[in-house]
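One chain is shown next in structure tokens, namely the form predicted on its own.
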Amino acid sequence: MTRTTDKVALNEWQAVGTVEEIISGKRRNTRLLGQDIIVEMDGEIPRMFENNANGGIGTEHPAQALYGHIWTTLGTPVKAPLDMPEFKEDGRRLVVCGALTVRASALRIVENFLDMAHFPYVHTGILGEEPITAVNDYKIEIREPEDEVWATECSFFQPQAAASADDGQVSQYMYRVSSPFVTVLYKTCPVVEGAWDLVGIFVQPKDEAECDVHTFMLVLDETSTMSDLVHFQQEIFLQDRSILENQIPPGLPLDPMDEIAIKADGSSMLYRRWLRNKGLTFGTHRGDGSSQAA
């Protein structure tokens, strides 16, 4: 696929690997929005440029470090990357999970993760099981100035809501999609009354319809090592891949008519409204069974 012309998803800032990766001295060349690109450290400076056809560095692109992975964008962004002000809370672990490659929309892979339909039925004995499969009934809002999409007030009975529980629980949750490459999960901490650990993901668009999907956690747990919550996000994200891949169209349907939503997939709705207010073409899908390629 040739680099998209869709100003939307090229203004966007994205996540496009981690710090840890990059700072080692080497290179990632990879693609975002169908464009090759190389990422890079000049020593504790970020930079990431185009990757010609002829192997030659073409032009370079602004770029950022934020959260524990390297940030840039192709376009001219109208607003910085989401705010997380949490990072800075004493006493929280950022845990960085890697990238997985995904065969699917970035459109798709966000709308999953609001999803808590599937919960019992995907992630058994995880986070729900059966027969406790109901919804139960949340707020949806987009956020302004902020332009952002919010549920609130969501909650699921979960087996194991985190790798620091010990066992089952109604976990309250938040869900924040910040730009429709991003979203952050807010859920009840096991171990700190009141508080939220967080859970969110970076999705890299390589083109349409494969992506590079970039997690992290930030969460208050000393009791965890760091290879045992890695494998618990990565375990659950695998289990969304296999379905991910097979839906049936690639791209995400915005017409509102192509695809019949029942009262649990409100979050799900109002994103696709969000992106269709935009004016977003790339990886959606056009409703003649092809995916928009802009």
Contents of the next structure:
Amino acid sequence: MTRTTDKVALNEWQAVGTVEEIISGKRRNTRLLGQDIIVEMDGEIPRMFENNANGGIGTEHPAQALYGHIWTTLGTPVKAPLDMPEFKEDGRRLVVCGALTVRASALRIVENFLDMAHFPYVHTGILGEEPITAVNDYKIEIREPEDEVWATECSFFQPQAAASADDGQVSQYMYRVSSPFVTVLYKTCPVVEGAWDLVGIFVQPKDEAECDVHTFMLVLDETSTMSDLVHFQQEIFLQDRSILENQIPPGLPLDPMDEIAIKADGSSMLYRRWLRNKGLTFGTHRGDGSSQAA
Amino acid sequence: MMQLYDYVLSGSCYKVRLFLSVIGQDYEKVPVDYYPGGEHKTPTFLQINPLGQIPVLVDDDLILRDAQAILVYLAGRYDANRSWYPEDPRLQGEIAMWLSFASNEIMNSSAARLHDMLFYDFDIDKVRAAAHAAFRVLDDHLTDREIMGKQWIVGNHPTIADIACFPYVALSGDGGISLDDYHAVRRWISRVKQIPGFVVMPGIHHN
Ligand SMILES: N[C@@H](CCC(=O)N[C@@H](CS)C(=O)NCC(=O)O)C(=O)O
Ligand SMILES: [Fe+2]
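Same protein, different state: after the form predicted on its own, show the form predicted in complex with its partner chain.
Complete assembly follows, chain above in first position.
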């Protein structure tokens, strides 16, 4: 496809690669919202250019390095990338898990990330286990002025909540969606009492139904090796991939009637409503047949 | 304790994990940061396997690379009944034929998956077509076997040939390759999933 005309999607900051990969001199030829782009480092400074059909380098757009990733935008963002003060805390390890391609709508990927109900079935023995399948009640809200979707006071029994967990635990969770394509969760750290581990996905929508998903963890864990941590996260993520790629319809339905039809739970309902109020169309299912995600 | 240099998303490592689980053999995993770390190409790892590939099995002073070689060793050494790699030379010949098929033709499905999932630079149309050609051969073979009343690739019970062929056939969807046209293959996949001790990996489900 060609670059989307959806202003809502264009006006967001998006992660399009890891600093580590691009700083080593590897340019990243990739795509964002239907536009072919080139991401590179000019010394310490990240840069992003459109990649024209004829192979020529086109217009430059803003880029910045943040949270181990390069962020960029094709539009005029109204809002900075999310603020995660935990990145400045001592003793935390940033685990950049690398990008993985998923043939699904970015919105489906974010919605799946918010969903606890699938833990026992899809992440069996890790994030959940039958017969404990019920999702306990939790709170949902839109936080202002940040304009973020939050779900708090979530909890779930988990046989292996993190790479560092020796035993099952009831994990407390908070979920946060800061842009249609960016979401982070906070969950009980198995090692340090009272602390949260962070896990997040920065979804780079390449087309309406194909994304690169950049995953990170920011954890308090001094014992696991980097490989342990990366494997833990990639295993979970890949368990979701084949399911995400087979969802029907591929685009996320935003029509209120659909929420009833799928018995969407609280956080997914609020996420969809929030997207609808923004007027986002990219990656949505449009009943009129214009869904390019189909 | 036996060690397996392992990557959680690797179908080749899964060949070994699956077999170790089926024969109930204990081992220790050594996680390799294959992606994004590229640890299998570092000098330290190249000392273990100069080909820069996983899996690698270390058992005492034996270092083995290549999933198929590892399966032959494990079946010979740890399967007391010798049912997974029978001593019959004729069956051994047939098994070797399918082990080779698993590490050559079927690996086109792995290439498609690496392309679609981890940005590997393969000619995607070419590798998908080659994977389809391989699946056609396997499907025809399994159809013939079913006509003879047989359920497995070789012999009368599952062997390491089934274990070696299974992962990248079952993971083909990850590389955008549909198994819709391979009915005998799909029935065989369901049978493999019923083998006692069967374990899953990301992308492969119990049902
Ligand atoms: N013939 C080997 C191939 C295994 C293989 O392709 N491993 C992949 C990971 S799934 C690998 O290490 N690839 C790195 C490379 O080939 O450079 C086997 O069957 O064990
Ligand atoms: Fe999941």
